[in-house]
Every structure is written in structure tokens, then in C-alpha cells.
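So this first bit is one chain, no partners, the form predicted alone, shown in C-alpha cells.
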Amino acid sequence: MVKTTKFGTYRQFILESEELRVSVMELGATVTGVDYRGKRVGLGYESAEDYLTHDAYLGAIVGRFANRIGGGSFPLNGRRVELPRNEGANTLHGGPDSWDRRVWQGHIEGESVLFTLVSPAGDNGFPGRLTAAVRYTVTGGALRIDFEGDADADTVFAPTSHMYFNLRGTGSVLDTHMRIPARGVLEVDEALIPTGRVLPAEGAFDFSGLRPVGQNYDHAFVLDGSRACEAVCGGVRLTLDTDFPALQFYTGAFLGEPFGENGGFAVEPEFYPDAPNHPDFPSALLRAGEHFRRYAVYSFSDAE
């Protein structure tokens, strides 16, 4: 079932199934709040001016690129794409201004919800104009997203979903039990710009067996298969499914209030940060004519 009311001035969506309730506004696509059997899981804050005042992309639709392009510019067809710095010298989440501040388009359609928004040539500096769609679905304990993109020009495309969450509904997420079946994570260096090398998912790295988190991170998971993560904690499972290559894992250390030091984690489905200017990397070129198409599926379930 799909519903509509108002956030604030904004127009926000109400998709649920027995088991779940996900809210979504048109404000950057944003999902304000995921709750599983009437216990809230996913973070939101509470009004919608929050999300103008605050930078944490909290739910939000980012893109063109998600993460970080290092120094802010990469090669395209023989010249250099100059972007606009919003992180020291880096460009992070599509730049200033970013998709989590536009307002999409949104309407029902059946049992989902899709979203699209016009980005224009020379967005934030990236070329062509590109089409974006966001469909979200919920159908029991399951949410699905699926990107989708079109372009009039050679251009690259990354999105992701920005969504935290606290299985236990509050309190640091630090305790968490978490299983990422990688097969390396990306060594960065000090602004956090992948450095080229995959390095082995051991020591802190290693989650192939469920475990406590422990500590904070702000890294990208190399995935070795479509199965992104499984988390753990407060009697709520919560398991990832996707097609994209990588799975950037934050432990919302800088989440800030309401929420607290580690208040929330986010996994992010997306395609390696700095991709553009690694051509051993998995490609984020779009070509002018081709289709985008990625999803993800965030299924919740009791745990024991």
C-alpha cells in the first residue's frame, strides 16, 4: 500500500507491507524513516528544514557520484572534467548543492514509488544532461531500490542510497554484529582517495563471520558476489542485496544530533570511490544512448 502526505512543504510517500513502513519525501529522494514491525530502524530526522541545515546526506539520493572523486577532476575522452571542491581538495557525493538538496519528481505507480530528476549539462561540471530515476518498492520485510539513468552525452554515473540505521532503534551502533562478504577493501590514503590497490579484507577488515563493529569506519568493501552485508542487533536482521561492485561501510562517527557519537551506520551500495581516474577500476562511464540500471534490496527480519 502507498500513501501520500506532507512533510514540511514537502510531499512525502508512505510505502508499507504488514512488516514494514518506509517514508520517502520528494526533498532529495530521501528516505526519512524505516520502521520494522513498529520499531524504528532507519534514521530521520524530525522536521524537514533539518535536512537543508544539516550535511549528513541523511537518506538522501546522492549522486552524480557518489563519494569522493579525488582532486575534484578525471579524464573523459581525451580532455579533464573539472569539478567544483566540497571536500578540501576532493569532490564528495556530486559536489556542492548536491541531489540531496533538489527537489524530485515523485508518483505512485502500483505498489512503488518513482522518483526522477533532471540534472542538467554541467551540473556541479559534470557533462550531459542526465535523467535519473528512483524507484522504491516494498513488498513484506523488504525494501528495493532500483537506479536507473539516461544521458545525451558521455558522461559518469554513480548513485547510491545514503540511509542509516540503528537496528536496535537507539544508542551507539558500535555493538552491532556485522558480516561484509568481501574480497579485499580499498587501501585510501589520508583523504580518504583510494590509493589503487585492493588490499586483503583481514584484521579489522575481515567480516565473514558476523561480529561487533567495534570501531569506526569510512571505507569501501570490495563485494564478492550480490549479497553486500548482514547486520545484527536488537532482535532485528538486517541483510543487503545488490549489483554494485563496492560497499562504502560508515559508522556515522560525525552523524551529529539528535543521534549521537556513532549513532547510526550506513552501507552503502555503490561503484568504487574515485573510479574515474582508475582504469583498473570498474567503469562509471555512461555513454550517451546506453541505459543505467543498478538495485539494491534492504530485507529486515527478527533475529534470534
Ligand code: GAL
Contents of the next structure:
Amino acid sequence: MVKTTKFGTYRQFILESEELRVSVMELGATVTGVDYRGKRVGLGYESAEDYLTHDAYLGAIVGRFANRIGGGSFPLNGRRVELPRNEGANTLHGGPDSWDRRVWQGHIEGESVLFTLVSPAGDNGFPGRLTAAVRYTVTGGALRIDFEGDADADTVFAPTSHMYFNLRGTGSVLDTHMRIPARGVLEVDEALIPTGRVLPAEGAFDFSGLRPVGQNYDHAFVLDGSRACEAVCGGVRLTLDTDFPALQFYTGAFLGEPFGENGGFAVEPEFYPDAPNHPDFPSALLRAGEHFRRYAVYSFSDAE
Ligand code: GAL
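Show the same protein again, this time as the form predicted together with the named molecule rather than the form predicted alone.
Every component of the complex follows; first up is the chain already shown.
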């Protein structure tokens, strides 16, 4: 069932099944809360204002390019595209005028909510007029997100959902048990820009079996199939399935009160960071007339 409400001045939609309640507002097409069997496991701020004063991208759809583009520029069709930089020399999460501050158009379509955003040519430096569509659907214990996009000129497109989770509901997430079936982890420099090397997921990066997180992460794992991760804590299991090629696992956010540091972890289905500067990474190129389509499914169940 889908209902319409308000969150501050923004339209908000509530998607509900017996197990799951997900609220999504038109600002940033942001998930403002996920409750599993009455417990808040997907984090959200108290007020709409909080979303405008923090920069954790909490629950938002990030675009046009999630994660970093090194040097804030990339080659495209024989010329260089220059982007505004918002993290030192680099462009993070689509740049300074980020999509989490945009008001999307939301419509109920059956059991789904469909959000669309028209990003004009040159938006934050990115070529082409891009129409992005993000569909949220709740079925049983699962929240599915479908990402689509169409552009009128060649460009890059690499959105993500930037939800943070705390499966106990409160406290640190460092004792959450995590499994990430990865083929490797991207080596990065001190600014978190990939060097191009894929390292084996060993030692601190070995999440081949469920084990406590234990320390902070802000790393891109190269996925090995559609199961991106499994997380267990507080009697709740979250699994994430996706056809994106990588997963950014991020625990270090200071989300502000009342969450504190390590109060949530983000598992972001993504293209590889800085893909447009690495011809050997899976391509984030979206050609004019081509249709972009990717999905992510977050499934919640009881864990012993
Ligand atoms: C993550 C990113 C972090 C940080 C965060 C937003 O996706 O990897 O370094 O920027 O978003 O607070």
C-alpha cells in the first residue's frame, strides 16, 4: 500500500507491507526511514531541515556520478569534460549542487513510487540533458530500487542510493556482522581516488564469511555476482542484491545527533569510483538514445 503525507514542506510517500514501512520524500528522492517489524533500521533525520544542513547524503539518490571523479575531469569523445570540484581537487557525489538538494517529481504507480528528475545539459558540468527515474517498490520484507536514465547526448551516469542502516536501531554499527562476496577491493590514494589496481579482498578486506565489521571502512569492493552483501545485527538480517558492479562500504560518517559516529553504515551499489578515467573499469558511459537500467534490492528478515 502506498500513502501520501508531508515531511516538512515536502511531499512524502509511505510504502508499506506487513513487515516493512519505507518513507520517501521528494527532496532528493530520499528515503527518510525504513522500519522492519516496527524497528527503525534505515536511518533518517527528525526534520526536513536536517537534510539541508548535513552533508552525509543520508538516504538520498546520488547523481549524476556517485563517489569520486579524480581531478574533477574526464575524457569523453576526444575532449575533456571539466566538473566543479567539491572535495579538494576532486568531484564527489556529482558535485557541489548535489542531487540530494533537488526536488524530484513523485507519482504513485500501483504499488510503487516513481520519482523523476530532469538534469539539464551542463548540470554540474555533465554533458547532455539527462532524465533520471528512480522507482521504489516494497514487497514483503524487500525494498527494491530501479534506477533508469536517458540522455540526449553522450554522457556518464552512475547513480546510487545512499541509505545508512543500523540493524540494532541504535549505537555503533562496528559489531554488525558483515559478508561481502567480493572479487577484490579497489586500491585508492589518500584522497580515495582509485589507482587502477584491484587488490585481493584479504586481511581487513576479507568479508567472505559473516564477521564483525570492527573498524571503519570507506572502500569500493568489486562484486562477484548479484549478492552484494549480507549484514546481521540485533536479530535482523539485511541482504543487498544488485546488478551494479561495485559496492562502496562506508562506516565513518558523523551523521549528527542522535546517531553519532559509526551510528550507521552505508552499502552503496555503484559503478567503480572514477570509472570515466579508467578505460579498464566497467564503463559508466551512457550514450545518447541508450536506456540506463540498474536495480538494487534490500531484503530484511529475522536473524537468530
Ligand atoms: C560516501 C563516501 C564517503 C563520504 C560519504 C558522505 O559514499 O565514500 O567518503 O563522502 O559518502 O558523507
